[in-house]
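Only one chain is given next, in structure tokens, and it is the form predicted on its own.
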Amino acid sequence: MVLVGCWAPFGALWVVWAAAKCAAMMTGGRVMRFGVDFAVTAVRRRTDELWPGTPTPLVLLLLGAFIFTTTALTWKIWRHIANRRPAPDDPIAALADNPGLTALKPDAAAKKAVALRRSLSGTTPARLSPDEVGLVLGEEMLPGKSSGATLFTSWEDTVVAFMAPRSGKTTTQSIPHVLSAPGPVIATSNKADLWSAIATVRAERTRGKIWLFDPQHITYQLQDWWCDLLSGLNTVEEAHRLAGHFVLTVADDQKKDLWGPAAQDLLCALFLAAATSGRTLHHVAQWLDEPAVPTPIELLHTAGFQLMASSLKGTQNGAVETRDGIYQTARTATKALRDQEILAWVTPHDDLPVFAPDDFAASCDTLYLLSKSLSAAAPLIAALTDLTMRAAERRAEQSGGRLDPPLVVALDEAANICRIADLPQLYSHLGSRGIIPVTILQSYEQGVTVWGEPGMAALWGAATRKLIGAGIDSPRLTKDLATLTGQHDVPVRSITYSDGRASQQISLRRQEILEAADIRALPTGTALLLATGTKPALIRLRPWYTGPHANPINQAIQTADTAIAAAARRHYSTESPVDLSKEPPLH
């Protein structure tokens, strides 16, 4: 401060001299040479000697302009430095120094994509398009509110995302992932927004077929295909898996695992009897209504499944109360088989093509599975997803172990409409098969209600990329994340007063980088990324409307929403309800 006080008058005097010099150059006047004489004359206010022949008002005008410009420039530079200088406890600055993120950045991710996909062998990594590199996670956040490099998943990663409603699940996850996938895609949703946004755009880009499963008329589209869930079902294990998709939807709030396993065994026997005898799910529904009918037992004997036949016979011949409880649970689980509109999608149609999961795995097609949350159609969503993933896994085994191009499985509302019982176990090896699952949940507890504590812990541990977005209100999860994020040293300044003197001391305090309240208050559009083998990182999510396909998507949304609204009005009109069998498809 002493130095500033000494040199400030000289600086101010030089600014006055510079303003006078500029004015003299403009008017042809003269200015006294800068020095001690100039300073003495300025103190005496003899302007006629300071700048003879130069108008004093012009000098003052230029002096004011110099002062204003210098002040504004200094303030701007100071603000720029202050904004870029993080606070001592800034979590962005604490997490920005993360060398582990190098493996997720474009150059490293492109090299890994070439190594994982045989079709890219020999390709220069720098020439790969972003869609070939991997799924976009977001952009790393750097101090000063700037964004860093784009971060990608690899084609062997498995992803789980926790994002509250209205926090950008569809705009930052489902739509970008489905649109950028280089191979086949399975996408689930309980609304029409995902399908209406990118169905036509993706079809034009990949030249693949759009398979829309919409038994509850969310999009009011005509059914143009069907799937035989019993096709190729010839083992007890496969039948048991199919039965599990239905039983898992039965509410069991008190966790009394009494009727569920027995109902699953019953459905396993009935599905196997129908599949091996060329019958359909219509027959399964009829057998459930007649607990004593011997037909499925006879069919199982004929097909060579004597043990399953014996098990079914034991169920039918058991105590009446027990048998009725098992059958009622099975009927509750298979309520989809009581709805003709839902059942039409999984029973034969001579005039409609059949969905072939094995062919789908080798294509660039897209399977959109829509159902209202916790509806009767939810088991069919899970069954179709599981059936297609297993077909992709078989094809991967026949292709050397990895599917190329990879299959992307975007499971939005997974806990409500796509409950696959062993999804946590599948996560441990799907990535190595070239099947990239992206499971989106609203909270950790939502996953616990479906897979239980051990299952949800297994899913969390097996996911190589974990995204925690805005609106997570789980105290347990936020506390665990705060622990996983780690701690850092924060300088703390303390001032003490004693005997009329003030003393200042700076000490280091160890504190969490992100507290639980900070994680809960993450802004919309940002997320905490936990990637295997690296420290946690804060990233900025990338919504579809900031990407290169924003205009085509906007046009597709407008067209689809207009057509859906018109069809809905006709459907709910008391005068002329719409007949969906005659409604032309939008896509």
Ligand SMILES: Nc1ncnc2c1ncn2[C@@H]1O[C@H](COP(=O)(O)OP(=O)(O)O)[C@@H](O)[C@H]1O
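Not measured: the values here are computed from a predicted model. Heads up, when I say rigid core I mean the largest set of C-alphas that superpose within 1.5 Å between the two forms. Positions refer to the first chain, counted from 1. First, how it differs from the form predicted in complex with this ligand.
- After superposition on the rigid core, displacement of the C-alpha of residue 502 between the two forms amounts to 2 Å or more.
- Superposition of the core reveals a Cα shift of 2 Å or more for residue 70 between the two forms.
- Here residue 562 does not count as shifted, since its C-alpha moves by less than 2 Å between the two forms after the core is aligned.
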The other form holds:
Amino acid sequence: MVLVGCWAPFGALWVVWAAAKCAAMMTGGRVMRFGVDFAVTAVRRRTDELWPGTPTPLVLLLLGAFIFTTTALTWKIWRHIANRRPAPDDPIAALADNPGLTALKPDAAAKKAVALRRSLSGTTPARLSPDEVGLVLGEEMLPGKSSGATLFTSWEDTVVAFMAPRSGKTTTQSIPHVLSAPGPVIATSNKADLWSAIATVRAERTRGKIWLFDPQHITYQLQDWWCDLLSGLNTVEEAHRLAGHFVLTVADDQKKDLWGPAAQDLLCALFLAAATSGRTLHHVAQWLDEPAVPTPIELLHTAGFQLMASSLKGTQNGAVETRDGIYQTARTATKALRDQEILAWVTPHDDLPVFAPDDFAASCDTLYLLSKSLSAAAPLIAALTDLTMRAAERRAEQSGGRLDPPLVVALDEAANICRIADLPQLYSHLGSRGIIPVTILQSYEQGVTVWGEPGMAALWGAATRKLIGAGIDSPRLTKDLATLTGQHDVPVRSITYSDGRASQQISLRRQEILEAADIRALPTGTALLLATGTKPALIRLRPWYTGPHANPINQAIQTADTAIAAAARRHYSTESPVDLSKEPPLH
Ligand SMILES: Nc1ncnc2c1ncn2[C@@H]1O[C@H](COP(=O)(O)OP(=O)(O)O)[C@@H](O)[C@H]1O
Ligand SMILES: [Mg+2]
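Form predicted on its own already given; the form predicted in complex with this ligand follows:
Whole complex next, starting from this chain.
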């Protein structure tokens, strides 16, 4: 401080001299040499001797400009340094130093993509387009509000994301993932937003077909295909899986626990009887209304499923209360089959193409599965997703283990509309087959209601990338995450006065990097990323509207929303519902 105090007058004097020199150069005047004489003359304020022939007002003006520029520059540099210097307990700084994240950064992720995808072998990793590298998770958060490298999933990761409503599930996850996927995509949604935003944009990019499953007319589009859920179903195991999707949607937990397994067996037998005899789900619905009808038993006998036939006979001939309980639960589970509009999607139409899951797995098509939350159509969405994923698995097996290009399965609102019973078990091997599931839930508890505590724990354990976004209110999850994020030492300064002297001490306090309350209060647009094998990281999510396709998507949304709104108005303004066959197709 003493040194600065001593040198400051000389510095100030030099600035005055420099301003005078500049003014002299501009006006052709002269300035005294900088030195002791200049200082003495300046103290005497003899401006005519200091800068003869140079106007003093100009010198003062330049001096003012110099001082202003220097002050502004110093302030800016100071602010920059202060911003970059994090507070001692800043969690972003504590988590920023994470060498484990290197594997998720563009260079390493591109190398891994080349290694995993046969079609890319021989390509220089640096030349890969970001879409080929992986799905974008977000950007690394660095101290001082700056963002680091983009972080990608690899083509063998499985992702689960937890985010509250309106916190970016669709804008930061589903839409960017579906848009960037290089191969086939299955995308579920309970609203038209996903489809209206990217159906056309993606179809133009990939030249793939759009398969829109919308039995509840969320988008007011005409049905232009159908799917045969019974096609190729010729084993008890497959029939049991299909039955499981229906039974899992029974809302009454007590009934589900009591009659669920028997109802699943019953449906399994009926599905198998229909599939092996060339009948349809329409027949299954009829058989469920007539518990004593012998036809399915005979059909099972004919197809060689003697044990299933006798099991069905046992159910039909059991105590009346038991039989009615089982049949009633099975009817509740299959309420989709009593809705003509929903049933139309899964029963044959001669004039419409049939969805072929095996061809889909080898294409760049997109399957949009829309249904309102917890609706009757939900089991069909789970069944279609499962059917397509299994077709993709078969294709992966035939092509040496991995599907290439990979299948991206974006299960937005999974707990409400896509309850695949064994999703937690599938998670442990889907990644290794080149099928990348991204399950998006509103909370951990929402998953527990679908898959139960052990199932949800299995899903959590098997997901290699876990994202926890804004609005997670579960005290248990936030506490667990705080523990998983770990602790750090925070320096604490304390100043004590004694005997007229002040002394400063710095001690270290060990505290959690992120407390449960901090995780609960994560701002929208940020998330905590738990990637296998690395420390947790804070990342900034990347919504589509800040990405490179924002303009075409905005236009697509406008066009689609206008058309949907017009169709909705026509629908509600007339007594009879709008005839969709007269509506022009949007995409
Ligand atoms: N084009 C846009 N520009 C700016 N903000 C948007 C845009 N589209 C959506 N948002 C906002 O992004 C937030 C997250 O939306 P969304 O991803 O649909 O939520 P959810 O988690 O329910 O799927 C909302 O607050 C929404 O208002
Ligand atoms: Mg959404």
